[in-house]
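A lone chain, given as structure tokens: the form predicted on its own.
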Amino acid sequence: MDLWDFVAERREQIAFQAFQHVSLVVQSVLLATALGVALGVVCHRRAWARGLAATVSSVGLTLPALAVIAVVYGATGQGVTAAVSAVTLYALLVIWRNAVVGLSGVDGQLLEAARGLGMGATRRLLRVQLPLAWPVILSGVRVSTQMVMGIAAIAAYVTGPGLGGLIFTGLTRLGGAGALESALTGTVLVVLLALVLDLLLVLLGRATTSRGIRA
């Protein structure tokens, strides 16, 4: 059996956990996507806090995705809770890390000609602020993305959902009839979905960030 015909039996099933994987990225992201910001915000101001959101990200980024899913599915023994747990603390990380960045780095003489247009703080945070600060949110958010699709895969290991399932089944069965083009089949459209959510948020990034910005 050839990696076609692999994929041409099993098409159903290979599209099912494509979009389960892709699901599983996607809601994930937006959920750090939220929560990073938030925290960035309350952070941004504080040279402690800054230093903080730099060192939990750095040494979270260091554990084990592997060992981390393990402990979230020991703590719940549901492999969908434990798969989105790991996958959101992952995505998290970076953006908190980005959305520090990018609000401090905002220049704080255009903060005080805001203030002196009569805004309040939440309108400088809303118009001035966050706008000019996206453009290195959404870098972490490109980052993130492409870091939890692997992720996401080893999240088999507990039964979670998505392409992992592919690639772990072929890797304990390696020898065994199919078994290298359910691995290969699994990792190709890891990578090739990856890809395509990158090129979309490449593509948010234009449509959201001002030209002034851009240019």
Second form
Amino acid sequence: MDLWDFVAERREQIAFQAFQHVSLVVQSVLLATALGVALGVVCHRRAWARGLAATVSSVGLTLPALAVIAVVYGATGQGVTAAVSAVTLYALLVIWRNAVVGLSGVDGQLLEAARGLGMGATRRLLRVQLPLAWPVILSGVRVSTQMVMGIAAIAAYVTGPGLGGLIFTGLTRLGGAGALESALTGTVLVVLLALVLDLLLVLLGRATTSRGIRA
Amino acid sequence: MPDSTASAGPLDGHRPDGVSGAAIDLVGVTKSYPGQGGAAVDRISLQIPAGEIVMLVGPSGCGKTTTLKMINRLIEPTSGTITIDGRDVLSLDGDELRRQIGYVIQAGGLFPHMSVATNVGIVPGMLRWEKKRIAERTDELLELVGLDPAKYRDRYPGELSGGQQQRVGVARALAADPPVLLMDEPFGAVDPITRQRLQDELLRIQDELRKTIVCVTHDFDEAVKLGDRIVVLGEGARVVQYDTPAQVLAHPADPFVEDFVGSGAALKALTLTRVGELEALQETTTARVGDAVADVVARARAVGDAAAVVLDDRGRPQRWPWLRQLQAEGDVVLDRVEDVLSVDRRATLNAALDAMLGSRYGGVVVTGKNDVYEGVLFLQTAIDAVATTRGGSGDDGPVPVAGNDEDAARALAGEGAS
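Can you return the structure of this protein in the form predicted in complex with its partner chain rather than the form predicted on its own?
Below, the chain from earlier opens the complete complex, with every other chain and molecule after it.
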């Protein structure tokens, strides 16, 4: 049995798993972006909070994914909630740090100019700080998306959804019929979908970054 | 005095005499930071007349910027009162107040992610003007600061030179037609030639608008050139001298000011006289395209001129050829690349002298509104005129109050109540 037959026979099931995988990643990254930016807004003004963000995110990224997933499952039980929580947590680490870096990198002179024009704190945030920090935040979103495509596959080891299922069933039955094909299909699809998502994010960046600050 | 009804309306200094600025009074204003010995600004009292440019100069760390920023409450005073047009600014909402006060900082402080038009339209947008009105105002302002709206409105700050960015910064500050303009080292980040030009333009704009402008600089020459009055500040924003530039140059209050004025006070005074004020302009022969050369030469010879100024169809000087040059050419033509040395009638005598020294005629063409020819100025007549005007009248109306003691505060407070 070659790879093509394997895919052709199970195309509906594979398509569904691919959809689940992407859906998990997209939802988690969206959630992580909202949380990360909010945390960044809260943290970026104080030096100790900036330090905290940097430390937590670099330590967090060194933790083995499987261990984190195990802990989250222990806390929330199996199911979609657990998968989303674990994947969001990972995405959050990068986005939070980048949000802090992006927001604190906005020139203080500009913020004072904004204040001098009579812009209140909310308006300064929405019209000056976030648009200027956006390219940095978005690059965090891109990195985290790539990263959690892989993490989501590992999350599937414990619960069902996504391409992780294909990979792990293949690996555990390695040597059996269609086992290699299963693992290969899962892996290749994760890589392909990661590339597609990255491309979409690049296009999003083009559309949402002001021409004035595009590199 | 300020009350709730007064603070509801906009600050407005528009007056029938063309002054659109509002008077600013600082009474016993202090700013001290906890944990620091002396106050950054110590009980300064300062009366800033409507429609004038007042320059705050002093060494770095003297509190001049702090003083400026307390006027629009970017820095909250520890004590004292500040009134604009008789209204207590401390009773207003800070953001509301700042929308009614123009604020220009070094390098313009433009937002790089917004187009020029968006930058200029920020304050009118916050004041909820209609889109169409904002667009019209933006174009009007770009025109005012010498940028072609069609060419520049959709550009981004990163695509502009430093001088252009600074112009946009001034346009943005003027967007909602505020009575007061605060400038913090506005021309500190541009090269000397651009700085000169921006200073000239600010004076031209001020001629038109007559705002009250308070400008911080560490450059005494800039203070002399731009200021109707100069406040020389020492440490803790101590008012060392508050006077017209001519008076500060001629009679520095103490060795500190003398030191600050630096050498060459007489030369610096040249920047105080404008070409237009000299009344030394001379007529000279002019020619336009299509004039018969023989005719032009005859006219020139009749009045003893050796050269004629060639004007374009809008009356702007283009060339200043010798008569024999014209004769050799046979026709009065424009399309010869020659740098006609001309200065605006608002240019300083300093600039005019500089141009004259580089001119082969020992003179310079003077232009007025829209660069239209007005006359010529020669070195000798300029020198004669300086000799007769030197010393100045010294009459600059009532002297505004300034100081750091109770007397100054009381004089100002008493006046504010009347």
